[in-house]
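Coming up is one lone chain in structure tokens, specifically the form predicted alone.
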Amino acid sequence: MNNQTRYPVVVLGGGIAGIAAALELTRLGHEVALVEKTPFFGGRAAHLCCKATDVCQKCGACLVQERLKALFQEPRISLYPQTELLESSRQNGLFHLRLQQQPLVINPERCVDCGLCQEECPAATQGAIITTSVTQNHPRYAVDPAACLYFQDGSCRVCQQICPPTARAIDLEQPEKTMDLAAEAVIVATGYRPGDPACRSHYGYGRHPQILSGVELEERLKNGTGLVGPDREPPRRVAFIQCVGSRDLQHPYCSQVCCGYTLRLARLLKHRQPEAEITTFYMDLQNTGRDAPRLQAEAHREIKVVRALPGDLRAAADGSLRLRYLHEENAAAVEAAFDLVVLSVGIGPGADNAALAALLQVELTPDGFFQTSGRQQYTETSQPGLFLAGTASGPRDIAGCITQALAAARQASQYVQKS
């Protein structure tokens, strides 16, 4: 590969690993590459919404802000937006990488953040206009040629021409480029893909309003989208079901912040209405995160905790949603009505993991995550000089994922140094 640009270190994947790798390898004097497949930086964490009551529930996501704004400005950390890795080669110890990026139509350096591209798109309900609720990324605003018209057949305009003239920040003829890397190390924290909460089909996920993944939960809640319940009243009846994509027979291992998460998100909802009923239906009470015990010991006495996963849900005529479960003691059956119901989806591999792994050639792990050397070596793969951040190697939370990503930059820059 000719004209390659040479790094230290390349990280692949902007989420809360890979930020928090780059950084840390900034501190420890080295220019880093940050590659993200998406337009924006954060990953899915950064989407995730602070969980305080009157007190903070420890729950991570203000960690994610900290860094976003640490990244953009620090100016040793080179960004590749809206690119992704083609081929990967070694020689002579160094990696040989060859990205390739999606038309950067909106200018960084002139984007104001208006928003006009995104309302006067023809095909913006297609998501030819995306845009992101993190503040932190600049421009907030990009164009995916997939859904853009322009891109399909020249036949639209309306964005370049909509943009203030002050602006002029959008060129829809700006092309695709391919780049070459060459980096002595690599990061992978490529980050993980949510479980389906239509795995448990019984649920009833997509067929009724009122029942959300996790996920879509966290983004209302941060967005300040607003929950309602049947009568378009906020939900006074709201279960959580936990375990929805994690040990069951296709995803045998725990997701391992299902418990946490959920418990945070009843105690605020609890905390924002307190005249609500919250239920949360569990297997096993897994890991919660920090100070464990008082988080379970408060969320006991502020809501109802029950030892049991539904087996059916229907549709009941009022608009409500009828619970149908074993009880803990007895093993009778119960019916219970809510208003709401959150599936707590578990953490799932990448859906590029096995592509990224063969271009890498590296091993995956039998549920699709990237396999690590070993227990001792949690961020180390059998390839030297390429090391995992983050869910990319396995479930985790937040701060789990910034601690491996420090260890893999501290243990990256320390392989530089020998190389």
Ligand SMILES: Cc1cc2nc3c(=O)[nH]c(=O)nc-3n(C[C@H](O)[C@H](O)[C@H](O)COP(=O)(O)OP(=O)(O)OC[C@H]3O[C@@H](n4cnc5c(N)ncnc54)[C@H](O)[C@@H]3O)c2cc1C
Second form
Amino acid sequence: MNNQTRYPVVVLGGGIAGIAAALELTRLGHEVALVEKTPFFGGRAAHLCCKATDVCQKCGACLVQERLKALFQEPRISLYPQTELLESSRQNGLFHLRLQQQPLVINPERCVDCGLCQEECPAATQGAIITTSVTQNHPRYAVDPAACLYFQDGSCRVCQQICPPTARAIDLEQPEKTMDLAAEAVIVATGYRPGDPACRSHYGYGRHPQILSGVELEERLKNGTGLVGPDREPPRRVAFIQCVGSRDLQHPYCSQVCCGYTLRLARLLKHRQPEAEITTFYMDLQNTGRDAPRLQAEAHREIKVVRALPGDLRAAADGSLRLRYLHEENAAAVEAAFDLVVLSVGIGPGADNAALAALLQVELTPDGFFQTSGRQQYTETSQPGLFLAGTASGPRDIAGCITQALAAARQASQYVQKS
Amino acid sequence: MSIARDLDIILAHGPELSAGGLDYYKLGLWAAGLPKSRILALNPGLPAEELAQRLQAFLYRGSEHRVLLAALDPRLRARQIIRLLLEEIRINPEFLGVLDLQEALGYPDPQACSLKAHNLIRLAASMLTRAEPIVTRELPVNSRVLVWGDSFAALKAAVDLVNQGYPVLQAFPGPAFKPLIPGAPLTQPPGEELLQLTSQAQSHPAVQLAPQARIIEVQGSAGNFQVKLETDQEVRVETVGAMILAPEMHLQPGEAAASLSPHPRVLTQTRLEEILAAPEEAKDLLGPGAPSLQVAFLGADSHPLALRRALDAAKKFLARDDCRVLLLTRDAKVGVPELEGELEEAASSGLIVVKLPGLPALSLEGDRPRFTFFDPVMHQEESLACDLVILDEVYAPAAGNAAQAELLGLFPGPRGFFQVDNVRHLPVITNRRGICVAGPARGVMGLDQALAEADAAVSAVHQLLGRGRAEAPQGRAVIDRGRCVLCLTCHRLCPHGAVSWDNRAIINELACQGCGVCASQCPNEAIQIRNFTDDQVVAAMETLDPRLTPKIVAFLCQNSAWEAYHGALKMQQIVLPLGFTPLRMPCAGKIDIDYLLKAFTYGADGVLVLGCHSDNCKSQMGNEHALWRVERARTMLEEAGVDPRRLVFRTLAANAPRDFLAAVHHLAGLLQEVKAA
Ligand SMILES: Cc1cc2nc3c(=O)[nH]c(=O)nc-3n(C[C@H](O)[C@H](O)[C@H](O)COP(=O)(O)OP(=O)(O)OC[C@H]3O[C@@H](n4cnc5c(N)ncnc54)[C@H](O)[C@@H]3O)c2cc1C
Ligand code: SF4
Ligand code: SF4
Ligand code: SF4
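Moving on from the form predicted alone, kindly provide the form predicted together with the named molecule as a structure.
After this comes the whole thing, all chains and molecules, with the earlier chain placed first.
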């Protein structure tokens, strides 16, 4: 196309890795386009809770906050929300990216984040209006054309009508846009998909309200929606089960973050409710941060750490959940009752990895993550000028994502300067 | 008077404010009546050109404008206006006050909403009209960089730096480079790429090598450090603008080794690797006709990279069909890429992995080592004689890091590594500007991550040193030389090593991070932090409006509490106590006891001090200083007959707006108790 916008670097994915890479690129003197599939920036890490007891537990979640703030104030980063990659080709070293942006129905200058549109939308439960709890985003509401009735058959305009006359922020007639960007380098930071908590079917995820995935527990603690046991009191007996969606035949790798977030969340729950009894069932405890021995020693003092993965879970008549496992010392079968069971899901490859890899002509690992290659094995790919950052290339924590993002930014910057 | 100088107020749009209960038209009229003030109501949704025209028309007169931009969620909704003000009209960032009016919405009584809005505007105006510009000034810096260590991360940093035009002094303790490949057998030769890196570092004319070196003294700060180096030949002083620390780790005997005396059948991992790499010696273990063996690897659970080394050697025995190979370990540490798969593969080719709560006891039976332990899987006491026992080794930080950290003015890191365990420093910075850490300096990690960190550290140095010039904000922390009595409290307390002295204390502008820890502790009140001066804080407290109750003065650290406060404003249906008065502080460490007491004399019912959680302070100790001062102030209040419960200190994180609300409600609750009593 002729009206092509050109950027030195285009970053795909607006999670912590993509944001960190984009910000670093501006510091190295480049203009950047940041392309995010959803309407909101921050990715998954923005939904993680602070795990500090009175002392910071070094989970890194708060690092997202300041970077999000910087992102929204950085004029040299052009934000492309609700945008996906449609086609990609390369000519004379330049990447030609065709992007599709969903109609941006809600005008950020006018929206007052009142939430009326979501309250009144008849298709809200189908996800026609999506919202985020990450308050740095504005607007915090967006229309998803895939579920919105107006975009299906024009039958509804409720949100546009209900949007307060003082705001008038909704325009359903906004067009979908196709854009062509040219880029000298591309950074893929499209992130991960959390492990499926239902993949270990014997834990019965989805059958009992008292079984949560790690992601859900994080969100509940972050949003203050609270936890209740079967008797409507805060749960007193809590179990975490490790390695759900990791280290099995389908996922033959360790997700690296779940041991760490579990121990921190367990300590947080114990801190908030000292009489709670918390048990973690695990296979092997991984190193959980820069001062892992200290964290683990503290965790052992406060919570029960059991080396066994429960064989089954059943709901008892009193509303509790019974877990059966083998006792570590005498191998006898033991049953224990819990009010809340948390499945510590890990990090799975991003949903779009295969499609993106095909478009960008790079390889995936056997596990489905983007394959690093070349000289230094941590951010380069087999496609010169294409770099990786964050969990797109495999499990890593927030700190690891940021490190790799800084490295990718530098490599991309050098690549751009050379070409 | 709260408004000290001319002020230009921009009310960015408004109809949406009315929806929230705030009559913006009236608000505009009220603001127009303020002394020394002019007001412009502006719709932020206008096209950029029109916005620019209107702003220019409004600000046509004079060259120095203090602009207060009040709006709902101004950072996002009025993003364009902010950008135009800063980039087109070029007002000094310190002269732009951005006020979120959200807090004034949502009170059931419209009168309350407008009073609150008035108060917020007055509060912001009182600080802003006393603001001083901060000009950045280019300072000459030394563009030479000291790279400390000979790890691959250090070598990469050195090579990348010289390629970017920064001369490098590479100092390291050994006589020659001896970098490790973490997770690989010690005998494994480095690949082509790594060899190239080594030879580049060795032969590049811009890399000056200082082998057998020791850092014995460091003076100066970012942009201009004087490092006293001792080598086997001389002691010399070198000037550098920045440092990257990446000293190599070394291997230490693991825990099991301590209980054993040397024995021919008990080998360290290193010794085993040496044997396996020497064909003559290896023959006896692995060659045709070698006796069948029972080999036990012990431990290898300090880090996945230790396990990787053990597996690498174990595989050689497993390749023989008649060897029985065991791994007795507490945890299979597989948290690095691909290691889980490798462990599974080894297990399927015969490796027996026994996981135990503790490492087993070892005794000698004849000339064979024997273990006894309780096997949790077989559920029985096991006794196991071995032909060969391999003791694991632990990757440990370079010796002397701790002493060096002290020399360099760095807060110590965990277990002998550099870089304090505080997420604010991630990934590669330290409490001192100009000193970066990478790879094995800050922890055990694979080569991929270590090299990525080298990249990040080089970028950080490049951003500081520019091409021999660095931009420093001028006069952010200012010492009144007439008042300074050279007690050097500031020098001792500055977490960022920014204070030196001649006949008075001097603050290095490049190194100073403006936290204000020095200012609040200086016994002679000789230090002021620009735009957080004592005058400004007092002027802000003077705006307390008796009609708004309960009057809560909140000192909010800008790195955590201030963010959490803004996050809270954006939550649905949040209403803060009418008299809540937020004051932004550069760090909780800036909060002076005086402020706390003065707040009460200006009529506060309660005072809230909110800082970062312990270990999460950007200046490491600011929150602790705040806590001590709050405790002291409490005692003083009690002595003065004021209920000390009216002063509350809490910590929270930037991403925890609910903790912010909880703290406010906690204090509001206490105030009711106090009132009732
Ligand atoms: C339950 C749980 C708890 C955790 N707790 C911690 C913790 O305490 N500490 C810690 O350090 N780590 C923790 N982690 C790990 C942490 O979440 C990740 O390290 C981090 O979020 C990864 O960031 P990212 O940017 O790589 O990916 P993401 O956060 O997944 O961001 C990727 C972004 O790319 C976008 N995207 C996806 N596909 C496309 C596409 N095709 N085009 C454009 N954009 C696209 C996504 O919408 C998303 O915004 C936890 C993980 C889980 C599952
Ligand atoms: S626990 Fe996590 S989110 Fe909370 S302050 Fe520490 S690093 Fe930040
Ligand atoms: S980090 Fe822990 S829970 Fe997660 S996959 Fe690895 S071993 Fe299992
Ligand atoms: S303001 Fe902070 S960084 Fe600056 S000199 Fe004072 S204590 Fe040091």
